[in-house]
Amino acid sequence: MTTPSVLIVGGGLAGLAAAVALVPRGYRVTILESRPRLGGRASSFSDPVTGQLVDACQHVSMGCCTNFAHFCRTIGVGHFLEPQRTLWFRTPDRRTSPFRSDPWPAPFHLGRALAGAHYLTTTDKLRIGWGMLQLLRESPEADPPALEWLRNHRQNARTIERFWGVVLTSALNETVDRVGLKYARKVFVDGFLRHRDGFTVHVPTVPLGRLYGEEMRGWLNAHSVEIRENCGVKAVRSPRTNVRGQCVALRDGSEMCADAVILAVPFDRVLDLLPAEIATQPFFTRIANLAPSPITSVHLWFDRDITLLPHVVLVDCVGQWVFNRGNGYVQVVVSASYDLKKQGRENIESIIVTELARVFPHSANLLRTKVVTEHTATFSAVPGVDAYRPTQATPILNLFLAGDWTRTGWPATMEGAVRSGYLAAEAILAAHGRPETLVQPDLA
């Protein structure tokens, strides 16, 4: 009996989720990707001045991310993940509230927490607090604009900019105005109300780079997985006769064909890889409807640190997150970054380091700075937009998609990509009659 072979188009976390989760079940695995690394978006440059490897954009992950925590542990990258189990918030007039969990029970133990927020007044916390209770009584498949929600549900415009908007914003790389209740009700159910480490972000101790580098080459070595970087996937093709399976022409003039394919590539990519026949079927032109949402990174070194905090999350601010790297060096992540697409580099850079000057109280001199905007970061969460998102498994036979995108109940997230992944691998598995679940369970 031979063994069965499956190709994957793109090497970013969708990719390798769907190829740790089949090797280890009998199959032969082949990574296409057409950069010269791993990790997809999840990437690293090195920066030209100190050589240092530098993350294009921060990437973290929370305690209710089981499944990512799941795939770390099995490359073995587990322990490059640091908890933040205190996150501090921090308002343009320099007071910090930290932001920290006690030992009682969900959805009690953030209480004190959001009691102590000194940015929200004694009337906006109980407007949270109903807000809430109502959420955690809404159907989790309700997908009204969120923003309409919240106001039906007797919150004010402070409540909406000082809280909920602080939250979703970073969350789901979408402004609080766009955004749908489905994916809000998640993040706040999920990370905040049930379970007591739900909310406690995750932020990497290494480079991205670092981070999908040696242990995950190693594991997939380990395994048998082929890895081509630098192999560009032109477009899907129909078999040959004598050919089971899939087929992909790659740019070079080659083909390459396995049992089953799985195109783990962002969804602005998919239709362009499918035939016409392919493409123009109803369960794919759909995907054409998912908008991206852009994210902005500025990267700024001084020449000391300006702040002793391994991290905090801006009140009032343009930017949402500045997290310390240390020796003076802190990134600045705008989520939804809209407002900043007009602006050139040089007026970004003035906004944040302005606003940098304003929120910490420092002497350090600038040394200089990178601004890094990626325009389709993600998918706009938008009200319905799930049916807008494809199923892992296709109406094509033996074509698979993975990718953040694609429906896995979960907004787009790095767990959301290894849960694709997942699912890519379940419904392989299902098609060849040995089912199997592979999605890691939430906390419980």
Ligand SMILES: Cc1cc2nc3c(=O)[nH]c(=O)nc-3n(C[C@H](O)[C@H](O)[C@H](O)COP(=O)(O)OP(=O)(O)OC[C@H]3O[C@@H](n4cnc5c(N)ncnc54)[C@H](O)[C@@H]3O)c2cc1C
The other form holds:
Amino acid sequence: MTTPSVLIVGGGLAGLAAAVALVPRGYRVTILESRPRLGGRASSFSDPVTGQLVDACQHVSMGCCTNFAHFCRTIGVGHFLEPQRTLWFRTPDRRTSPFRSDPWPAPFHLGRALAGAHYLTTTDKLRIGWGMLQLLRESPEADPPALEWLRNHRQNARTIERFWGVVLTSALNETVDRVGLKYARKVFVDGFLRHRDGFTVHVPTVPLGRLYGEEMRGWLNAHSVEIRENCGVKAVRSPRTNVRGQCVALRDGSEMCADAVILAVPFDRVLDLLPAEIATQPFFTRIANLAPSPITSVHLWFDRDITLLPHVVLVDCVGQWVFNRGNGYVQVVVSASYDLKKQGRENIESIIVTELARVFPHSANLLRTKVVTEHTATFSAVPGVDAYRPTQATPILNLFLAGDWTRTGWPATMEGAVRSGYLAAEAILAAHGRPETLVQPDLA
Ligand SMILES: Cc1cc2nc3c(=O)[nH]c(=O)nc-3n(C[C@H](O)[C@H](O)[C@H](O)COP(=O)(O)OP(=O)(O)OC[C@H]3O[C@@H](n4cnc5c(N)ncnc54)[C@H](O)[C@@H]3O)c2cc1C
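Having looked at the form predicted on its own, could you now put up the form predicted together with this ligand?
The complete assembly is shown below, putting the previous chain first.
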């Protein structure tokens, strides 16, 4: 029997996770990646001044991201993710509240942390507690506008802005007035209510470019995965009766075929790669309804550290997360940066620099800055968004999809991307008569 082969188009986390799942199950895997590096959106760049590898945007994971954790353990990079047992919330008046769990059973483990939040009144905290209980009672599939739901469940402007909005905007990369309840509920239930370790934020101690670069490459090479970088796919070929499996046309004019093809490209690329007779099928046309949401990260290099805290979650500020990467280098992340990105680079810099000076009184000198806006950072988790997210198995024989935007039950995250890769591998195994569950269970 010949070894079954799979072509994976796209070397982001979804494609990489599919490869990591399929290789040990006897598949010959080739990854075709148009860029000169792996990792997709989870990437780093080389700082021209220091030569330091710097993440285009800091990526973090959470304790509830069990598939991402499994993927990292499998490729041997799990030890590069540092759990932050305490989250530091700070307001412009420079007051800081630690948010950490107590050794009490969920959902009570965060009760004391919420009670200690200086930026909420006692009544606000009771409102939030009541809202959380109502969320637990809500159907996991209900997806009305989250803002409407919050208002209907006794949340006021302050709890929405200073609590629900702060968490949701960072976790879903969308503003509270645009998101649907389904994923908003998921963030709070999986992250805060279900398990004591769910909310723990895991921050990589090395750049993403190393995690998904040399470390990833080491695993793939050791497992005989063929990696072709600078290898853009132009189109998926129309199915042909004389060819077993599925073929793709490369931008260099050549063609490659395999028993199965996984398209693991971003949602705004996938339809352009499909022949018209496939792209016009309703299964695929609905992908066009997915809309992008931007993230802006502002990199600042000072001549010394401006805070000793490893990170800070900002409340009532433009910046949302400040990551202190040491030696005076900080990164400020603004998710769903629709308004900010219109301001232009110089204004963005000045807004963030002024805000940092107010929130962290310091005497450090600013050496330089860099603003990076990713316009299509993630899909927008609007109400009913799952109707536009296709499954990994498609109606086309031997053609599969992967990507954080496919139907995973998760928002657009590294966890969602890895899940999609595992689900695509499950779909291939099932199509080959070898069904197996690869998706990892939730925290127990
Ligand atoms: C600024 C920013 C911050 C983020 N922060 C977080 C965070 O803190 N935590 C978190 O969990 N998630 C975060 N995310 C989301 C996370 O990065 C994504 O969910 C995840 O990386 C998506 O992986 P993917 O494989 O689905 O897609 P991608 O990473 O987009 O991979 C797709 C790959 O396909 C390649 N490709 C495209 N077209 C072709 C073609 N024609 N031929 C060959 N290859 C092609 C692309 O070059 C790319 O490498 C963030 C995203 C951004 C942009």
